Every structure is written in C-alpha cells, then in structure tokens.
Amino acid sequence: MRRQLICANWKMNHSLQDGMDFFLKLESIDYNNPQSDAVVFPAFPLIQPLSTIGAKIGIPIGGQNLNENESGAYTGEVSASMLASCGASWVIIGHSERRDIFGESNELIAKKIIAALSGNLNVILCVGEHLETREDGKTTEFVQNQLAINLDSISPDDMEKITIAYEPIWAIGTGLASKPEDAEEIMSFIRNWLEEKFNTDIADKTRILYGGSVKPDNMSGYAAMKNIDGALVGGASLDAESFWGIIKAVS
C-alpha cells in the first residue's frame, strides 16, 4: 500500500522567519499525521534552518532545484552534495517553470536525476502538458516523450528513490484544477508506462502525485482516486493551516 505524499514547494516565497513560523505554526496545532508523508521544498537559504525545526516534528526538507555537476565554476549553482550538507533529503527536478521560464530540457533534467542519485536525494521529477497539448488531444504522448527520454537511464533500483508529479501546467497557480478523473486517467497511463519500461512491482511502489491547484478543500477528491498517491502543492501549502488541511484531507 503506498502511502499518501503531500509536497510544499514554495518556490520564491517565504523569509527565514516566514519558515521558522510556518513550522512552528504546524507543532502548535500538534502536527502528527502516521498515515501519511509531508516534504517540505524551501528556497536555498532557508534549508539549513529549517531541516532542524522540520525535523522536531517529522518533516523532511528538500531543495526545489540542483545543478547536474558535483562542482565547479557555475556561479549561482547547487549540487546535490551541497543539498544534503544541509540538510535536505530530497528534491524536485524539472517543475514547469524549470523547464519553461529556464529552458531546461529533457535531456538536462534525466542528468539532475543522476547526480540527485548520486548524491542520495529522493528525486520529485515533474512532467506535464501546457492547454494547447491537452486540447490536440496529445497529452498522453507529450507525457510519455517526457518521462522516457527523463528516466532513460534508471534502474528499477533508482526508482525506489523516486516519486513522479503529474502537473498539467494550465493548472499551475490558476485555479484551474484538473478534475480528479481527468487526472486519474493520466495517472494510470503513468503507472502503466513505468510497468512496461521496469516491472509490476516499481509500477506499484512508485507513489504519483497531482499538482496544480491543489487545495484542502479539493485534496479527498484527488485522494480517492486509485493511483493518485498525494500532491505536489504551491500557493495553497504557503499557509501551515492550509497545508495542515491538504494533509489530513488524505488521512
């Protein structure tokens, strides 16, 4: 039985003190939810800090992006050896806006992924349609290019660190959530896809997650659907009671 995973990716938001009440805002309330998985994703500078409040309370914290060398002369740069220094256990690699707003490729993303590895991260790798995909009625190919060229290089072994967020990228930070069957349907045809290329077994394990207007008030209707494992969130996992409320509306 996989178990459900609620993600907080707040992208270029939050000061240090911003985080620290976040997460104090969360023990204040009792956080303390067995039956599910929370991930925070800061931006760099507060995941020293915050790794040690997050972890008083059981809650992991990653990076949201790296850079697929191990170091050198890349001003402005992260590895994942710098990620885990600090503190972070996981990360996200190829959110739309990596891939849109910083041209990052395909072939870009599938080398983050082995250095993530190499550097022990667990690895959230977001893939996605824009509208014009979905309404050509090629979602489904676009998806599947994506996760092909993406994982190429995976072992069945990889997978065991790796969780994928299906994120239709009209939907991202719009209001305009995929309706829960819709997003099933791509989840399934995910699930599928990781059978054919490794085996049943990774295709059962590997935990998909939704995003794109992810809400507490929408979250059980996503959680209810077979082969959606949790959710990838942004505006809505800002505030620690609305994100407390995405969380135990998957318990």
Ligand code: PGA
Contents of the next structure:
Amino acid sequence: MRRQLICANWKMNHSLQDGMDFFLKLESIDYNNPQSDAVVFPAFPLIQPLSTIGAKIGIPIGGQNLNENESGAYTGEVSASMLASCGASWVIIGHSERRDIFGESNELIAKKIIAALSGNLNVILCVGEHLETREDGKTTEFVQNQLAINLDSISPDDMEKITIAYEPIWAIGTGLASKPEDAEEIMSFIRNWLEEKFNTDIADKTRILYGGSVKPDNMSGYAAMKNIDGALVGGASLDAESFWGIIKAVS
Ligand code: PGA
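Could you present the same protein in the form predicted together with this ligand, rather than the form predicted alone shown above?
Let us now look at the entire complex, which starts with that chain.
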C-alpha cells in the first residue's frame, strides 16, 4: 500500500522568517499526520534552519534543484552533498520551470538524478506536457519520452528513492487544475510504463504525485484515484493552514 505524499514547492517565495512562521503555525495546529507523508521544499538559504525546525514535527526538507557535478568552479550552483550537509533529504528535479525557463534538457535531468542518488537524496522527478502537446493528442508520447531519457540509466534498486510527479504545465499556477480522471489516465500510463521498464513490484511501489493548481478543496478528488499517491503543491502550499488543509484532505 503506497502512503500518500504531499509536497510543498515554495519556489522563489518566503523569507527565512516566513518559513519559520510556517512551521511554528503547523506546530501550533498540532501537526500530526500518520496517514500520509509531507515534505517542504524551500529556497536554498532556508534549508538548514528549516530542517532543524521541520525535524521536530517530522517534516523533512528538500532542495528545489541541484547541480549535476559534485563540486568545482560552478558559481551559484549547489551540489547533492551540500544539500545533504544542510539537512535536506529530498530534491525536486526537472520541474517544468527549470526545463522551460532555465533550458534544462532531458539529458541534463538524467545526470542530475544520478547526482542526487549518489548524494543519497530522495528525488521528485517532474514530468508533464504543454497545452499544445495535449491539444495535439501527444501527451503520453511526450511524457514517455521524458521518462525514458530521464530514467535511462536508473536501476530497479534506485527506484526506491524516486517519486514521479506528473504536472501538466497548463495546470501549474493557473487555477486550471486537471480533472482527476484526466490526470489518472496519464498516471496509470506512467505506472504501466514503470512496469515495462522495471517490474511489477517497482510499478506498485513507486509513488506518482499529481501537480498543478492543487488546493484544499480539490485534493480529495485526486486522492480518490487509484494511481494518484499525493500532490506536489506550489501556490497553495505557501500558507500553513492551506497546506494542512491539503494534508487533511487525504487523511
Ligand atoms: P501550483 O504549482 O500548485 O501553484 O500550480 C505546482 C508546481 O509547480 O509544482
């Protein structure tokens, strides 16, 4: 049985004080949720202090990106071991904003996944299509190509540390959430693909999250779907009560 996982992707939002206040708020509403897992992904400078406060209520912290190299002359970049040394145990790789704004290719994302695994980090690998691809009826082909390249050299054992987030790009930050049934169709396709590439056990165990305009009032619709194991949440994860509302919706 896969446990639901609710992830907060804060993107480039929240000062250190905002981040601390978020956790204090969760603590004060008695955050305690054995039914599902939660992870918060703040900006890099907040990782270390928030990992200390997050540990108190059992919420791990992750980075929103990493560099594929271990160390060296890469001004402005952060490696897997640096994230881990600051208390991060997770990292998001291949978010559509990294792919589209920063030009990250499928091949680069594959390298970043290897780097994250060498640093012993859990990975949220994001995939998902643009609106034109959906309108052309090419969503499954597009997502399959992303997965095939991103996970090209990944072994079945590595998959223990990998979660997949299906985020249709047209649904991110737009308020136009995908219908649960439409997301389920692609996510069931992803699970079948995992079975073909790896095996039935990996397909059964791997968590697949939905992302794109998830809110406290639409989360239960996703959680009711057979192949949806939680959510990667942007805007609605910035406020502690809203994040808690999403977690409660799957409990
Ligand atoms: P959103 O973002 O919840 O604001 O749509 C989701 C994401 O980008 O991961």
